[in-house]
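Here's a solo chain for you in structure tokens, the form predicted alone.
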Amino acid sequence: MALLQVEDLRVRYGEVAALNGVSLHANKGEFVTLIGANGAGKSTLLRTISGLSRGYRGTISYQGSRIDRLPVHNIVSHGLVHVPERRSLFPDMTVAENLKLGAYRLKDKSSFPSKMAQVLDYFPKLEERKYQLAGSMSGGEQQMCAIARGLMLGPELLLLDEPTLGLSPLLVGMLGKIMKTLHGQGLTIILVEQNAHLALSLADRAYVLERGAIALEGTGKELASSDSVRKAYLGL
């Protein structure tokens, strides 16, 4: 069984449709990479699986029961997180106050210790900004934090919405590592990525959206290396 299963999955904002019949799943341990062209749907997908948005038709199941229709802090205490674009976070409290936040839903409050310490391990340079306020750190670092933050409550499948925007080459690099480092210890990724080079690397399977639908599917070998996708997508 799936550990996250989506079957046609329609969304609509007003009279346009932004899914037309979306159908994917993520098995557990999976890395898994949606790309596509900007408004091709990929954040509404996310923000639908974590019903930040609800769609029309369709299902989504995650550990075998129905979640579509739960409010986004049922989900949350699931241990499905979704770090959003743009990172929103909040400027005007400390990198530790935001952690904390993070870690709000976490059901064994005994385990914060552990693992405020184990997430900044993953990210070292948030131990020297423990106490600075997370709006005066650079983009780098506030995307760090965006996704420590969600790395507080121990998610089983962390949903990462664009982590790379408008970050220099050296932090694009520091992050796929870091992704690549949680996924190895188990974590189930879901990945919507503009940096296609990355997403595909990084990838167990792939899925290609194209004006709200599965155009591609495979594995992230397998799509890096379609025409298709290495034309539309990989600038080759």
Given for the second form:
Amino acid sequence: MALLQVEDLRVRYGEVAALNGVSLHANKGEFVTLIGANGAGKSTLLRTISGLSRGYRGTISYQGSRIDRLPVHNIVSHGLVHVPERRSLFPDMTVAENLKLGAYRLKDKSSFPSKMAQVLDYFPKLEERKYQLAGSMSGGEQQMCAIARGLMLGPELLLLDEPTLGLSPLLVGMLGKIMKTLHGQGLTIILVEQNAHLALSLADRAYVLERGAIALEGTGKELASSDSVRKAYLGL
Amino acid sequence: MSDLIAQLAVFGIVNGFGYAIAALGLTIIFGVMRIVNFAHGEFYMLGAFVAATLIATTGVPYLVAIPLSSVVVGVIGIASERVFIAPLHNRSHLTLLLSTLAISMIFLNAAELIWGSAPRVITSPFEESLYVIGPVFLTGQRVFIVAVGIVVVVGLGLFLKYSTAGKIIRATAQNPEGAALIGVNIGLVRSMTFGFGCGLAALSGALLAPISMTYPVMGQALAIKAFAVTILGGLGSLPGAIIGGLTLGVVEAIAGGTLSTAYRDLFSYAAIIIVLLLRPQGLMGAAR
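Please supply the coordinates for the form predicted in complex with the partner chain, as a counterpart to the form predicted alone shown previously.
Next comes the full complex, this chain leading.
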């Protein structure tokens, strides 16, 4: 059974259709990536899975039960953590306070210090910035802090929305390594990426989203060698 | 003359603490919910009436009636949020504003029905004592108001800065979506914050009642003053609400006492207009 199963999901903003019947799944421990052009509905899909947006048709099941009508905080407490594109931090709080609040729903509070140490180990830059206000850091540092905060809960499924956006090539490489490590430790990841090279190299399986619908599906390797993907997303 | 000014200034500070407590409630509600609570004056009024009713019917002492009344009104605030505001939280700010106006009208008219429109007096045990500090005379009640004001200001600051609940409130104010994504039930935070803010208004009402009158429309003037204080101090700023409250209290007391009480409100609004002209973000607000 898939950890996450999305069936025929349809979402619209007012009169504008954002998702036209999307079906996808992620198995436990799988690294799934979603690529697609701007406005294809990638962010909407993640937002609807985490409960920030609502679909008008279709179902979302997680660990075998429906979550598409649950409030966001309830979904989070089941270990489904969404790190949205930019601006999810608390800007007037320090990095340490942000990370601490990330563990707000952590069931086993005694694991907090080890979680904190582990997260700071992944992102050593945050150790230096620990007592700085989150809003005063660079975009890339904020991005890392947002991911780190998401990890504090010890998620089972991590939804990452364009984590490499605005990051230097050096940091993109570092983030790629961290995602690989997390995946290696058994974390299920759904990654939305503009950077199709990176996304397809990391993915067990990938989907191409076009105009609110799944256009292609396959392993990372299959898609990376598909002609249409090479032309449209890899610039080859 | 300077003795009179000193006396008036001290009276102004006393009233200013009352305004500051009510304005803190308004500010914390605005910070989390982004709405201006037009019913704030009615929760202030309810604070005084509930305290009066508790004293009259159950015979509890004034000191017990104050916190009890704040809690009762806080619960009424939570219920009001659930019924009149929560179902509309996706709607425009104007819709929410109108909804708080509806709460104001409902409670104002309910109070007239229940308690009648004749003013009543709450007596405080502190009214009997008198303190003399240099040229300034103060009843115990006024000293008590200042003491409670300081405790509330310091307590609220510590609560918001260090407690988990306070941090959750600040997180929700800074980024509601981010708060939801770490697992905060932001609907619950909104309700509790609204109730908490209304409780602060009620506390202010119960504190000021013994030095003024208790009647159903008493909250109308206070609400305008509390709005003025938050504009003066900077919308959304807690230190601003405190400094704004004290400033307004002192300005209107001195102007009212030396010129004419008829001009009391005129001078406080003039002060606000000047602040808005010279420093539109308010005394403590950050430029946006």
